[in-house]
There are 2 protein chains.
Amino acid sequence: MSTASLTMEFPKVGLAARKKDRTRRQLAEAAAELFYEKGYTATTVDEIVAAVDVSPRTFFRYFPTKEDLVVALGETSLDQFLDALRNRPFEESLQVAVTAATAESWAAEWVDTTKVRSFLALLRETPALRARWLEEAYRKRDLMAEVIAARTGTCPSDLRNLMIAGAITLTINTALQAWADQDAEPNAAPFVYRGLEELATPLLPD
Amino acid sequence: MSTASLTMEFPKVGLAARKKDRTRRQLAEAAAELFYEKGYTATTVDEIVAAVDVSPRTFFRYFPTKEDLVVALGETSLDQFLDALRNRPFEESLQVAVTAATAESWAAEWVDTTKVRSFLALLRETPALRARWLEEAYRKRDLMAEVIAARTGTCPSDLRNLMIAGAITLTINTALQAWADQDAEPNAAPFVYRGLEELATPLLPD
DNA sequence: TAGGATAGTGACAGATTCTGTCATAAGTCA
DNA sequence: TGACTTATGACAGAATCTGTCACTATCCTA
């Protein structure tokens, strides 16, 4: 057993696993291309699998639903943001840490402005996808609440932590949408920063 | 023309319209009963229409999708809240107005605690429905932003207004979920109030 | 009140998503 | 190499959703 884990040094995972990853990626990429080209609903699963040459049944083994495929296209961004937030020094205030984490996850490779715009456009024009994406963000909220709780030494299920996490998610989504609605500013970050600044003031002052 | 609108005094809308409303309500009620009894996915459209004795095709004329049916079950609450908020005196601060509007819409007839709990349970155990519900709240957010903008004399598409509206939606949803997670407090209002109080303080202080 | 316009309805066919199942092939590990 | 696990393809089938058409009930106007 202990030797087994040592034998597979170079190929951290076996040939099968690599093949699996590749198929998954191929499906996602082929789907993205088709979605951006002719829209989400107009693209059928049959078309996607034809592009990768696998059976329709196989598709649903990789992605439980067609929507999950779209989530997979964008979820990396959320994860990277959370990772960045986790790694910010504890001395920083939440405000600073969140802003910095935003900048970091923005600098990461995945953020190709063109792709992000296409992705946001896809969400915008497909209510079902927007819903699914919100749900995904909603689920990640609990994770974010944990990270925040760890920083402030409070309880993760504290209503305030849930609200802070929700507000951050809300801010990012709202700011990104506002950014996508305009063409002047090519970089999304300023929009997010402005949103985060709002969170430094009471949203409903007495 | 002018006389026509006078002739239909008592039946504000004709027989056909009343029949239509009744069918719609019957579908919603039959569906709610089945959903609460055996779950959303386990309930087929065929079963719902059988209970009301209409054709499946008719169902989709009333509700574009099965999910829309569930939205119809709960959307009154959002509308009533918005109405209440619209009618609060302008002198009140947003904080006071929102709190009062919450109390008012809570007092309305629709809020049967048992039904609300069933509804929230339905959302909780069916991710697709939760997603759809979030999307609905998201769409209502723009309306709320308009109401807020009218009070503060600002632009409805202002990022800050969108965030305030989003935060209020977020607060209500989060608080309701927290309330549904416990059994001690039978009334949901205190949870919402506590959430709204959080909005009186900065969520991300410098 | 009659008759045409409008709108709800049922029935059918079909597309699409998604699930269950099983045999086959490929890959893994001892 | 040989047993074991896992991915895959193929098929059948359920459920959601859409297009269409003819029929009927309701409504409006003359």
Second form
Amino acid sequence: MSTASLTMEFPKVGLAARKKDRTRRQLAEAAAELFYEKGYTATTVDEIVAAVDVSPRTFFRYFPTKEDLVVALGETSLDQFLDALRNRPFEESLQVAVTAATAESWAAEWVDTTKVRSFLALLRETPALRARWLEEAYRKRDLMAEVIAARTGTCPSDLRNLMIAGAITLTINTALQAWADQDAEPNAAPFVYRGLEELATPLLPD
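Output the form predicted on its own next; the form predicted together with the DNA has already been displayed.
Keep in mind that what follows is only the chain, not its partners or any molecules around it.
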């Protein structure tokens, strides 16, 4: 995606698409509340759909498994980071663009950090979710490699692009877990900044 001064006209989102997005979001939000109150394992699909007043069939139309729903809960921040990185000026170095994209997507404080930490603990402590989250991390890595390739005029499958994208993705996830393990800092952004700073320095000194 070029960031040249062109006016891009995006197609309008229709009523049906907006309704689908709203239902998907409502299911994810209802599940988040139930997971927080009862735990992931104890929460059933029937309880989730009852909270939104839709059928189980509707649920599975949006989320083939309960694990997919948890991934949807956690994907927003990284998606915002990718969008911000796509829109950085092409003349910026990758390091500058990544830092700026981090500032744009991680600067805001979460309203309820207790629930965010609970969600991250859920990912870490539930084997099925860890596996699904790892699968999602690979998908995000590939998407990030496409963004990097577009900036550098290279191929997304180039080993260097995949390594850089994988390192950034892992750094962000690791920084978030480190943030979740402490109570002093309400904002995860400083942890993400520090992680990316460390990534920009030699990790294997001579």
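For clarity, a rigid core is taken as the largest C-alpha set superposing within 1.5 Å between two forms. Numbering follows the first chain given and starts at 1. Here the structure is a predicted model, which is why all the values come from computation and not from measurement.
Undergrad: Aligned on the rigid core, do the two forms place the Cα of D21 2 Å or more apart, comparing between these two forms?
TA: Yes: D21 shifts by at least 2 Å between these two forms.
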